[in-house]
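A single chain, nothing else alongside it, follows as structure tokens in the form predicted on its own.
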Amino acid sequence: MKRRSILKSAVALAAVAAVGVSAGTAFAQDKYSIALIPGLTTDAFYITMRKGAQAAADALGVELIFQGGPEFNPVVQVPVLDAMIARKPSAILIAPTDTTQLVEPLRKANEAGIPVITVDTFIGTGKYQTGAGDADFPLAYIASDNVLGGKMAARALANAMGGEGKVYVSNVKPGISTTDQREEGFKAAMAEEFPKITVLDTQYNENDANKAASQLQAVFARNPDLKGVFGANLFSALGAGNGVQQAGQTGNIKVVAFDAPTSIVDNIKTGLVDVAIAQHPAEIGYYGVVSAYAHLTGNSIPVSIGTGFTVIDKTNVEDPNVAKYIYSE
């Protein structure tokens, strides 16, 4: 086959939706296997990254194989990588769980001779092929720009706040490559551009929006005037809206939530949330196929792809462009 961009001829014949994405023509000439682990697999982020992913390898006429555990944890998820390896896939595409933990099982893989790409969060630090470190060995990382989804969270909650007040992070914990760059993204734009919000110190809840929930009514007992709180993922900005529901200051406290499953709306509706970051999974999944099967067919791909983000509010969140990314269960 003359050497091309698989990549491109694929972006050009897909039309790249929320959920949906089709090619009319597949390039396979050999049937390849493409493995996806996703963080966990009930989450609603990643069952949309799976359509996505299949519909590209639908089009490619790859097989898919989707396997992963039922909570976001390293310990969960290596054996299911263990599993995955011994079944010697194609390719693995990988959404690891933890940048450190997670490096010397996916050099397993590496050794073994099955190219890794990483989706949505990475290894490392999350720059490949460098020849240093000793995570560099990803062929590449697809996903969010995270750094400026944090920031795009800090502008909309600045907007929301009217450019004034205490605010906070709501995180789960550190050491995941997303959440981490969101919080990071966060603080850098409320530095730079907004002198008049003070952000608080960030309160790691371990994913329990319980304890999301109470961190935001203790921050609140000591700071009456809190004004906003980021929740760099799901949980944590559902279980600060709770708390915020249940100091009895719904409107006063405003909540910007990062992704958009499909609860998002209602949540939106009532007033639980007053923003959300939505991340377009679906494109994530279709060009990690995409990248791995031109990667195995001999072409050349990028080390680094980056999706986009789209605002969520009261004003949009019936709007048939907006919904589109909120994501698919």
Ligand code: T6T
Given for the second form:
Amino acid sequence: MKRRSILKSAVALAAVAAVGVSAGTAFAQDKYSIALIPGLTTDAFYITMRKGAQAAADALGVELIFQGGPEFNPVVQVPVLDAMIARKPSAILIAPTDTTQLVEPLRKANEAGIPVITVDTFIGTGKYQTGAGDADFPLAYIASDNVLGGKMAARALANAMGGEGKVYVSNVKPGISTTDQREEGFKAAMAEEFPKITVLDTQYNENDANKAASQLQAVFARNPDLKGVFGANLFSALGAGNGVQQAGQTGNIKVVAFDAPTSIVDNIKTGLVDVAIAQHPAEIGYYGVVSAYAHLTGNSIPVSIGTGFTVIDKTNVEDPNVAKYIYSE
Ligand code: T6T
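Pass me the form predicted in complex with the named molecule as well; I've looked at the form predicted on its own already.
Every chain and every other molecule in the complex is listed next, the one we just looked at coming first.
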């Protein structure tokens, strides 16, 4: 009898231990996993965003899963998102590659109970949690103020050109919130503040720098008095700058670049590019992870967080306080 009760207690103890072990395992599995799906993986902008996100993940003890496609394209991004939803991360941070085509795919994540935060780009109108529209379900939008950035680009280009002449925007394609807003801001500032500048038709390059370079040469062939170009993102700007060089127009056709990879910064040093407007992608990644974590741990979060810009030109390109905003490769 006595022996039996000892046995019983041993079984009970073993059961407790088993619960302890499984509770421990469950705890390990309960570590939050935050997915970051960039516009594309090989872009210095998103590589830098990932670094900021990883810094926050390390500080908070959460797992960061960085997964994306090789091209900035909804057809490529949606399957990556679907696969991520199947993995059931605790939250998804995503730079949607199209304002409308990512709405339904992201709704699936939301309906599966995975909180969604958009970083860099937005879906719908970008006004979330308003109860209006069918694309307001993401919890937050963390990004640069792209309309303002476009206005800053217009002012920088007008200044470099002496306030008159012909320019055009080298852009990716319509339907991307960031680059659409930059073009909108650029055109608005040109119309309101620089009446002697003519803005020619936008050239769309599908995020292909080679195409952007050929387009520059074609626009220049049709407009030998072309005085400036605004490259509305990294590949547009890189290509437009290369086009200016290939046309033998370095210094004559002014180039203002959105984004600041090392190649564009090098082009500032040689005089090919006049100004680069650096976004702060590391901050976008950092605050993305912090916001997701705050939400997961029961805190309220801001529905929108704006990060800043650093304007880089020949006068400050060597300044260490400016150099820290050059994107990582
Ligand atoms: O300009 C960034 C980003 O903000 C935009 O949404 C897409 O292009 C970049 O990634 C640069 O290539």
